[in-house]
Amino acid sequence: MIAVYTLLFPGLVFSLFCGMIAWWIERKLSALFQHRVGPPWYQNFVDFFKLMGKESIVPEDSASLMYTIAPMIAFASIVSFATVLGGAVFLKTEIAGDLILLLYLSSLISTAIFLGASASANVYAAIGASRELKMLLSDELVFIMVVLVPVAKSGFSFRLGGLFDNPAIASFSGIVAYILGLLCIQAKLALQPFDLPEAETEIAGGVEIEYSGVLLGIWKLTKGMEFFVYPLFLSVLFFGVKKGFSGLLLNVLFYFLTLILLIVMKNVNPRVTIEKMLNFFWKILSPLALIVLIIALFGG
């Protein structure tokens, strides 16, 4: 069973579809911002197959057995996310894995693009890289404060179940380490007004500008996911999972809540520089949640 999870459902097929849905809605709703038409919802289906029959050119400058694996081991950690965290919401089974295996995968498939572009020889890869890997150093350790608010929440469980059965939004230190949490997914998808390590205008693609074809898919593959299970993660975290029909119903609003305020934030936003991003995680944001952090220990 653990290979149809894995492979169909809730992982990769599943959340590949709806990453590719969720991308479509990124980008439509970010066209309508801009008054433009926007792609059609196969959009992203067809950008894909379309790399799929061409060549994947690999720098001859480049570490060539790390250009090559690094988006393997990023799509990999995207479906296994996915596969744990779809196990716990979906089918209500834990899938060898809590709350500290995501934080870990996540972290991976950031590493995995700091390797990748490190290894292209390309320099304004490596400058995306460079800013990939400041932005993990500063993201990470304000979400690690952000999940831990639900885990205090729960009587300190890092089991799935018994976090989506105690949401965490109910009280003030919840709401408002969902807000942080917010900012943390807008890092993570690489979104306005954090895009620096891709910053089509300033380094042209940044950590992808030397990939093409099917290792280039494979990076597109593991965006597309993202933007389904990130999302997701963060709903299901701090609103839970409900029961029945309605609850079903409730869980897919929140997600679209939560995806909608993460487009909207990238749409009313500038790109920041890299010493802004900085600051504004380490000063403001990581003193922050661990005041809130504080706060949930105590109850509030």
Second form
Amino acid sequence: MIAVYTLLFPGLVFSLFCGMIAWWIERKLSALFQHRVGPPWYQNFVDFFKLMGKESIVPEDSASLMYTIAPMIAFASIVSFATVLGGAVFLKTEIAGDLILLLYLSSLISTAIFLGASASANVYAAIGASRELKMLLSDELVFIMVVLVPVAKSGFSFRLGGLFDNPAIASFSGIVAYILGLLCIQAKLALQPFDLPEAETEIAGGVEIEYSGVLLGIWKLTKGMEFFVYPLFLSVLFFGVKKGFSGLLLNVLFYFLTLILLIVMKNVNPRVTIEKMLNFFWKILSPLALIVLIIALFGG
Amino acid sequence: MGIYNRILKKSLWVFHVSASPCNNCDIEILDLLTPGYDLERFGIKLVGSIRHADVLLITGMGGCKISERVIRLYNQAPKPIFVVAVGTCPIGGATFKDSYSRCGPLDKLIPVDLYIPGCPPKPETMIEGLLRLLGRLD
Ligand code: SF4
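Structure of the form predicted together with its partner chain, please, following the form predicted alone?
In what comes next, the whole complex appears, and the chain from above leads the way.
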């Protein structure tokens, strides 16, 4: 049963499909924002299959073992993330402390990106890697405090299932925490204004610059799945999971609201520099998140 | 190879090399990305790293210094890779025909799959050329 959960639903195949579609929505909407036509819906699948047939080059000076396994670590983490999250959302499986597990898995992905980039012996990749690590350090604290808000609301349950019945978005602190959470997810997905580690126009793809062929394809898969699971995580965290068909519809709507807010934010913002990003997260968002958490503890 | 080529056709990632052009061709290439022409609808996009590329788009007459780099880039690219020469420069040198620092034409350095002549070619011509390349993949 575990194998089915992990490989088919809600793990690999299902969330991969949804992720590729969510990524396409991002590309298409960005194109529409710029008055372009944009790619067809199957574009991401085609890109992936094309990469599977290309030559995979391992650079001579790279730490070749780390270079090859880093994408797999990231991919394995995101698949387990999708399975645990999807299990709680769709199948109502109960795992003690799955919220904490998810937080760890999400930082494991960033760590794998950092490791892979620094193993590839490229200057641009090294810049990307250092930025990735700084971003992890800056958004993680805020993100943990944001996650603690619904936890405090639901009487300190660290099971995802326990959070679903009384949605946190219905209160003042919940709304503010949701907005803070959107910013953290933006940083985790590396979308503008926080696309520092990739920064196509500045460091030419940064962390992925040396990857090609199959290994690049695995990075793309990871990225595609992130587009599905991170917004889903945020939306169920604050909106809960409703019962029945109309409830499902509401959930889907709220997921798309989250996704579209992220995409709009991406398209109206330029990239910030790394010290601005650190300042923003450490000096503004962290105290704000702490205040929100305290308000939530007093039931506001 | 048939199915793979049909997939490759739908997702060509382009890496742009400028091997001593007069810069006009490069400006026309940038035009391709503007909303008026939008290459992303064919799945074509510009990438920043040679390791991601399927197409090398080369402009310019191939100065002696850059020629080594062009060959190195060609060797660094993951195969299969297609080379598209944009402008008259890579073919005959255009204005720079008699330049002392010319090591072109391009096909002396690396195998070229497609020429798009013009000085500079219009963006429409380039799109047509790239689509021909797609047609040739069948
Ligand atoms: S072909 Fe003409 S326009 Fe293009 S780089 Fe050469 S001289 Fe310039």
